[in-house]
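Next comes just one chain, in structure tokens: the form predicted alone.
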Amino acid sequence: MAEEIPARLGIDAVVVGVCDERPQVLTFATDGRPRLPSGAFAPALDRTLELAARRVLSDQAGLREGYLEQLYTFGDRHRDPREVAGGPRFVSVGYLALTGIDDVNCAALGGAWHDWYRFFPWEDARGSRPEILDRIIVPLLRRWTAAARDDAGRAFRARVAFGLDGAPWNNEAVLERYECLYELSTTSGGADAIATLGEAMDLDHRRILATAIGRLRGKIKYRPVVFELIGEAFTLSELQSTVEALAGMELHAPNFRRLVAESGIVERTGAQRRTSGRPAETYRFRPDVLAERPDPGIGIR
């Protein structure tokens, strides 16, 4: 009979904000590596997992309210080195929190905001196709798939995840791309190269962040979550730049404005804001859209 291994349950939270058209994630440092806000689930203290997550966010980020949703449960064997050393299996429930940058007093609590593209530089295609894809990643993937010609699944996963050989690029497949590169890094000759592909994070927090980015990119298309990350009043240009920052892609401005107008998701405030050019009309989220449509998100085409 196999020896029973004890398990411990914890919380890992991805706290996202947007500042200066850059998507930011809240991190702390452990031995020089960024980590997500984390804490243990306390059965005697936490009536629910969500309350445990809110307690962790309150203690570590000063964040007591706001948007919060459960992401996934992360429990791979040896995801925490303490298990390798004979400790229990560490299982973590991941959460996604959305907030305004100014709502988190991270400096006083030892945290810092970081652009999430420093961890996934191949995911930001707003200016053009990321140079790191064709210079480093695609050649690595070609060698990786060629080394296992008898494994058709490997080549297919790489093709679908990275849009190779005519396959379309799916901006939501962040986790799939990361897992391809992670698997590649465990093969001979891949480890040294992949170390240059974005900044590392503590434990498996980079995988948790990839899960959160993919979830958020998908969700902005059918739920009004983007308005958790923008001020109460905003211009359509500010709304578009926020969506582009999260999606990692440029949007056609006239099409974006048409889709927003057709959706009924925003309404005019009657005020204007001076920008670098002429004054721009400001808008706000229109809550009534939640009762009018089953999927009130921001169309991306």
Given for the second form:
Protein chains: 2
Amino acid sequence: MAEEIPARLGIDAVVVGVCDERPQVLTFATDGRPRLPSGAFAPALDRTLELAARRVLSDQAGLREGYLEQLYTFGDRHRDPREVAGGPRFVSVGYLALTGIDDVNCAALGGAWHDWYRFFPWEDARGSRPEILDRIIVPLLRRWTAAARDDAGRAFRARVAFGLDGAPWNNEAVLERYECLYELSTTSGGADAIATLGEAMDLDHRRILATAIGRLRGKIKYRPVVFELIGEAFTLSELQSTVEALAGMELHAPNFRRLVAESGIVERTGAQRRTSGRPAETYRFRPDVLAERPDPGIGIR
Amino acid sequence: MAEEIPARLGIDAVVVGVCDERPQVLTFATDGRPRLPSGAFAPALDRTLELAARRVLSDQAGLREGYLEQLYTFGDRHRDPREVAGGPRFVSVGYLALTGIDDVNCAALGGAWHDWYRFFPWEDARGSRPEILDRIIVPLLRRWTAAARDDAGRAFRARVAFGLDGAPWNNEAVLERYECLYELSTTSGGADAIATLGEAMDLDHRRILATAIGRLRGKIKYRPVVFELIGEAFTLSELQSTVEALAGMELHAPNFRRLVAESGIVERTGAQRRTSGRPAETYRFRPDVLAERPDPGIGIR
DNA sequence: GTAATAGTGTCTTTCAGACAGTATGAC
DNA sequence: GTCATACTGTCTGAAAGACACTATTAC
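Cool, the form predicted alone is there; where's the form predicted in complex with the DNA?
Then the entire complex follows, led off by the chain already shown.
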């Protein structure tokens, strides 16, 4: 075998916060294209991969603690243009970090928060999804599936991913939808859909973000991760709108209250908060729930 | 910064099959210690990480297709003794492969199937768990938590992981339990529990296996992955015992039947199979279920 | 008073667990 | 017939969705 050039290992981090009912992702700009915080893995410095991710977050976002979880490792050929130009393979371990939006020293370091639906406008059922889906995406999918010889495979994927023909919409299938649109864009008649339907990101960072959104939407249902994104004390309305922002869908308020309150995942603080209407009770996360239920999350379907 | 030695990237694969109501994992032997199939990532050869994993599986197990899923990437310092001896950092991307036990050309290549509970005897509620847990593990955990200054943290972890003091047993928390026992073993009085409580594996492969078991136990509930492990036609009893083997617990047969049959995840083949009692109807997986339900799995709690 | 938000009670349907009992084969 | 396994029906309680309703603030 020829002499092997070793792969280069790096870290990409998806840092998520929620502000004003909008989920935000932390980005920097490369030639005007948003990219995720990232850096090289340094074996001499980093005892573990997670510590490497923490170092990157600390250096680039001033973020020193908080929830951090390994997402997925990305290593496709040519995912980094430096490889196309004769460089080595760049493999990246993706991490998901959750934080309060104020815990990040953002502007000082050249970073910016962006509503994540800017990159995936079809993922927000509260906003523009219906029109985008019906007017643009569904017709494109129909043409794409009709054009294929392996018709059944494409059609089935599109149907499951986008809930066509009566199939249910699964809000966790963010990556599957992105990949349908991505492939569709590479075919004739695809009209470069993926580029016009939402904002692009540097390298494969949009794919990494799609992976993160899907993971977070799943995890919220069986792990108490929402609480990493809101303050220590919160009203049930705040909790609800945070969940709605992440899930990209609206929830029925009375049922949400009941589900959350009865699940034991929160407890009253005793304090109230002023609103423009009746003042709201505030709540806090109740860690003991972890010992009481095997899958303590927020019940959304 | 000193000149950086780049990390070396590899693949470790957990290949799972089920035979005779026992979940099996494919291993090879290094100095008598079982290890997982593994190999170096070769950028020149492998267009993607998944294809690298498939190459490893093909070379080492003669396994050319089937279900394959990325698990987790392991990169802790000193996870490979070659690093301790001055070598570079060895980072490994773990993969989970599911297969019928006959699809692997096992003996010819020096591999062997092992019941995975051999490495985690406390994970099987159908077998020896109750005694091991009550007589050995729980007393060790009590001493371990009592000895800690940050009592609350350790005690809480042990309580949640092992279902102490009325907390529920979560059969997905395989890694959390393994890590409790691992840490416990490094403290005085730990009696090297992790080494005596189950068989050791090479490197950190036991941790990788724990990760795989936990992932599979979770996934079975919302994705039709069991069907990768059994033949195309199967009786409901076979399906049940396969699920029980993976989950490490017994299920109530009449309810299991009803749940599975009504969920639309299977359909009758029309053929029957002889048993030692009344002949059983055989069923097959029904792929259309993917388009009907967002989370088509086997309903177990 | 009205508007706005917070919060409660109840009805209905669905679903999961428990259990009793029947069906069909081998011997 | 007995034994073993396969399979069905029904009861019960828990949980989830829909909806009508009340409470407390600002103005």
